[in-house]
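In the block that follows, a single chain appears as structure tokens, in the form predicted on its own.
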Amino acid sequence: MTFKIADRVKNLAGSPTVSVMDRARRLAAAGRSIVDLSGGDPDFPTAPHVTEAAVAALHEGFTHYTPSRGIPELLQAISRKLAVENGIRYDPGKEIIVMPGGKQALFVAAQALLNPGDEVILFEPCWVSYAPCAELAGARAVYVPMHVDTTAEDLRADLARALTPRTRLIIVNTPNNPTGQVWTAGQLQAVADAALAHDIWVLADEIYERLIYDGRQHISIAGLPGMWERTLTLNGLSKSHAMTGWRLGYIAGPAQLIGELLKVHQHSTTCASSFVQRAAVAALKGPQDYTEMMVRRYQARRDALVAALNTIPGVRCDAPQGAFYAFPHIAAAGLSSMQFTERLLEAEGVAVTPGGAFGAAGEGHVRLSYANSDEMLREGTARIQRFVVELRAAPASM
């Protein structure tokens, strides 16, 4: 038979971050000594009270379908969290959907909002799955560069150049993956003004909101004047509560739009896992000291990692403001980010993610996750230093 694949899938690139993690695991399984700094997976176990809630649900036989939106207790807990921590209020029965992961929420939103030919504004460097989710809906990504030193006025000018009559959606990610940048009120207002002036939806990916350092504050764009009505707020428990494998995310927005997303959700995944939802209730309503401990540890790791990277000749790394990624500039090594990544893994067994995977603005960088043990980070930076020193010395010895 003729093996045919849909063009929208055939032309889609795989996830670079997943690809690097998978290759590192294959090498480790083959006996190589691998330091994997590529993935955004907390090395902390899930808090005991969260795990215990899931086990209790299993023993109670709470293992069947739930309402598609999510169980009432969890919807209420999410609604309260958003009101208290983010200053945005949602009706738990009409304006929130629980889904199996934040990525699924992104995919569902793209399917519900985008038509073929629509355009989505992305601020690069940006997470690798935004553009593919838009492309699977027939839309295309339009990139706007975003850096720590980008002012609100710079952003307004860049948005004015990028917006067209086909622009349907703007995606904002703060704190940012891969740079760790935390958006300011002025930067968010520039996006809000553009969305209001041109009648555009905004999707706010706030999955890293609890992981912020140095006294900075997270601001939800949905809380800005006029933005609640046109914003979808996406979040989850993977990063804040070390629950990546539990696959639990949620999305909140105006009831009319959430009702449309619900149809896509019902026809794709039906509902999030029942016992995982019970665990999520415990995570949101229970003590938060475990998350606070993780943030303190991440900040200490960040400080040590950035200091170590900045001792390597030709490497420059700014301290990330949030999330748990460092994004050092490695262009002085004379390799593209993909070449650097591949050769580092081959020569030293260190897995990082090429900056070019996050858009053109990420080229010349690599992403390192400090959601790893102190020992792994020390070993990884020592190997990176050895690799860079030998790489820079190689031309002189030829």
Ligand code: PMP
The other form holds:
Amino acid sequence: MTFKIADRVKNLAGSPTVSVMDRARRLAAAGRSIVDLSGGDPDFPTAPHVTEAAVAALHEGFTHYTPSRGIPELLQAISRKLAVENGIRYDPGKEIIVMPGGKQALFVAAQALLNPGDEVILFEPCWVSYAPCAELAGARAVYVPMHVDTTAEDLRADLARALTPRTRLIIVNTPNNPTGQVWTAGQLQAVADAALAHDIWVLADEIYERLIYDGRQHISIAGLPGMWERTLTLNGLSKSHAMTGWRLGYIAGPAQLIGELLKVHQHSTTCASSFVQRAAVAALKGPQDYTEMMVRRYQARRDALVAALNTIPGVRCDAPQGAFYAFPHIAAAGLSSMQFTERLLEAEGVAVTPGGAFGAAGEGHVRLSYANSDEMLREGTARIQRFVVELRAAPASM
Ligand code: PMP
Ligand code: GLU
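Switch from the form predicted on its own, shown above, to the form predicted together with the ligand and output its structure.
Once more the chain from above appears, this time first in line as the rest of the complex follows.
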């Protein structure tokens, strides 16, 4: 038999973040001493009251299909959260869908919005799954550079260059993975103006929204004038409530559009897990001090990690404004980000993610997740220091 596979999948690479995480796990299982700073997965356990709600639901026999959009209590809790925290109002019965993870919501949105040949504007560096989700819908990514110094005027000019009659969607991720950048009102307004002028959808990925430092404010682009009608807001509990493995995300938008996403959702997953939805109600409606505790700890780790990285010769790292990743510049080591990552894992057993995985603008950097214990972060930076010092002493032999 000839082994034939669909072109759109044959040409697709697997997820670099997921594959580094898997590789680090395999090496650790095989007995190597691994410091895994690769994936964005909180080291904190899920809060006990959340786990208890899921256990109670299981004991109660809440183990069947739920309404496809999600259970009413959860949809109401999400609607309330979006109104109170984000200033955006969604009808829980028509304008929100709960899905198994924010990633699934992205996939479904891309399937619902994009035609073959369409273009999606991404701000680089950006998370690894946006372009593949667009490509799986037959569309293609167009990149606009974005960093902390990019002004609203720069953005307007870059967007004007990137927009074409095929542009269908703009994806904004604030706080950003991998840089942690928190978008300002001016930067978001530049995107909003482009979307309004050219009649384009916006997908706002706000999954790191709660993880913001130094008193910065998160702004939801859907709340800007005229934007509610053309924005899908994506979020989930993975990062805010240390619930990555539970797989619980959601997406909100105008009823008509959400109705289109719902068809894809019904044909692909039916509904998110029943008992996980009960846990999500507890997470959203219960006390939020657990999240606040995590944010305080992340901020302290961020400060220690950035300080430690900046003592390594040739490594430069700005303090990220949000999320839980540091994105140091390592180009002075004389290796590509992929070579740096591979050799660091080989020589010192430290798993990081190559910056090039987040687009060409990420090259020359690696991403370290500080959703890890203080001890792991200290050990990881000590090993990176040793690796870089040895590399500089004998570049050819490494
Ligand atoms: N968006 C970004 C930027 C992410 O980093 C992640 C992390 N996995 C997700 C969305 C999706 O997270 P999840 O599927 O766990 O909700
Ligand atoms: N979002 C996390 C990361 O970037 C988890 C892996 C993934 O979903 O890509 O590491």
